[in-house]
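There is one chain below, alone, in structure tokens, taken in the form predicted on its own.
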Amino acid sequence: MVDIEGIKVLNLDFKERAIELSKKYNVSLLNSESAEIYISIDDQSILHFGKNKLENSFGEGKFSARITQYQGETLLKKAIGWQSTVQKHILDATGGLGHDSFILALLGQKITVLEKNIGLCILIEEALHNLPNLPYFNDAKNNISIINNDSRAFLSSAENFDVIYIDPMFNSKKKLKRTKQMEFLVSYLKEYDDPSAEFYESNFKRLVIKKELRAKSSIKDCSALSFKGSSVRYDIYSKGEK
């Protein structure tokens, strides 16, 4: 799987930030010029992969707009089966940029964030870190952790989660409009695959299933419920909730 080849400092006020980061993730701090793929650490955080750039910020571009209405998120609190005076907690198998996750986070769940590809790791990791020093932002990032591993390692312990939640991002063959983002994802991540059938044959609670609207569904169970927005649905499957 294509990943990082390790951290290059690009202004020496973060060199620190870097090492702390190398050590975390058992990457190097990079020296030379001809690394291809890596993280620059600077103001703002790049994953640099050849000639093509991705940012990820909570707190600037069309995310932001998400954010300062996070309790608007009506589908989503659906699909998690949100109670204002309970705190899920929640195993996110497909972490991504971790936009789903923070939201969740907002939303006062406890979140771990499975994410197999360190570079990507890094980026959320550097989103969190780059927040405002406001109540609300760090109680959010106090609400999650941040794992570098394949989801599979954690299908036996399924059970011990209020709630799977997987984002397949590439689930349509339909050539769609993709944000620039979007398509950096599905050049960068060319080996990804999709862990929802193994999670549904886990223990699971709650088996929620993020999905383009007119996508298929990843499993054949007519018992699935799903919340349909304008352009994506979550399927859910129940199995030992209470």
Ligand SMILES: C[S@@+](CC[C@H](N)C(=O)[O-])C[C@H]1O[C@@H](n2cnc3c(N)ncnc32)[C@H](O)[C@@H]1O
Contents of the next structure:
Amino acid sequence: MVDIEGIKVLNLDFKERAIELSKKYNVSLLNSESAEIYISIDDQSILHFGKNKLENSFGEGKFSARITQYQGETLLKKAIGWQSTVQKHILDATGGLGHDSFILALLGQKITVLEKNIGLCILIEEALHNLPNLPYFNDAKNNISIINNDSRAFLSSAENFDVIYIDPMFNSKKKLKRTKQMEFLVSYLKEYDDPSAEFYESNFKRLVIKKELRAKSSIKDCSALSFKGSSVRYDIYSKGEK
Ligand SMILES: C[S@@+](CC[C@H](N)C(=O)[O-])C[C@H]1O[C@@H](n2cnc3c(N)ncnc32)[C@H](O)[C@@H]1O
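Same protein, different state: after the form predicted on its own, show the form predicted in complex with the named molecule.
To see the whole picture, the full complex is given below, headed by that same chain.
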């Protein structure tokens, strides 16, 4: 699997932060050596992949619009069975840039984010770290923990989570409009992975799989529910959910 060769500090003010991340994720701090794939830590941290660059800010760009309107995420709320008085513990088995997880955390849910790519874990860490110091952002940050691992390591503990959330979303054969970030991820990650089928066999309570609206279901199960939006849908499977 492709991943970063290390972390570069471009601005010495961020050295401590870079050391903290290099320890947590067990990656090298790069000095002047040349690297093709690395993260530069700065006030805006960047994942470099050859000439391509990926930023992940929660405060700017397209995603910030989703943040300001997070209460209007009715499809996502339906998908996880959101209730204003209940905090669910959700396992996001395909963390990516942490966007869906962050919306779920703003909605008061407790999220364990699993992402097997270290570069992407660090981009999520940095997006959270750089959020403005506001009570609702701090609450959301405290609701999220990020783990760098293949989520299959959690198959045997699926029953400990109220919801398993999976967004594989890369295998479209149709020419759907992809965002720049999505284009980057497709070329950077190279290998497509989808742990849905394995989680379906696990002892989950509620399994939510995000799909492109007209994509085939990953799993044949006539008891599944689907919630449809204009471009995506959520397939919901339930085993022993209260
Ligand atoms: C489409 S992205 C998810 C986007 C995410 N929902 C968001 O809102 O940012 C899919 C991600 O899942 C990760 N992934 C795929 N299979 C995985 C697995 N078995 N364990 C952990 N991460 C996985 C990939 O590395 C990729 O970053």
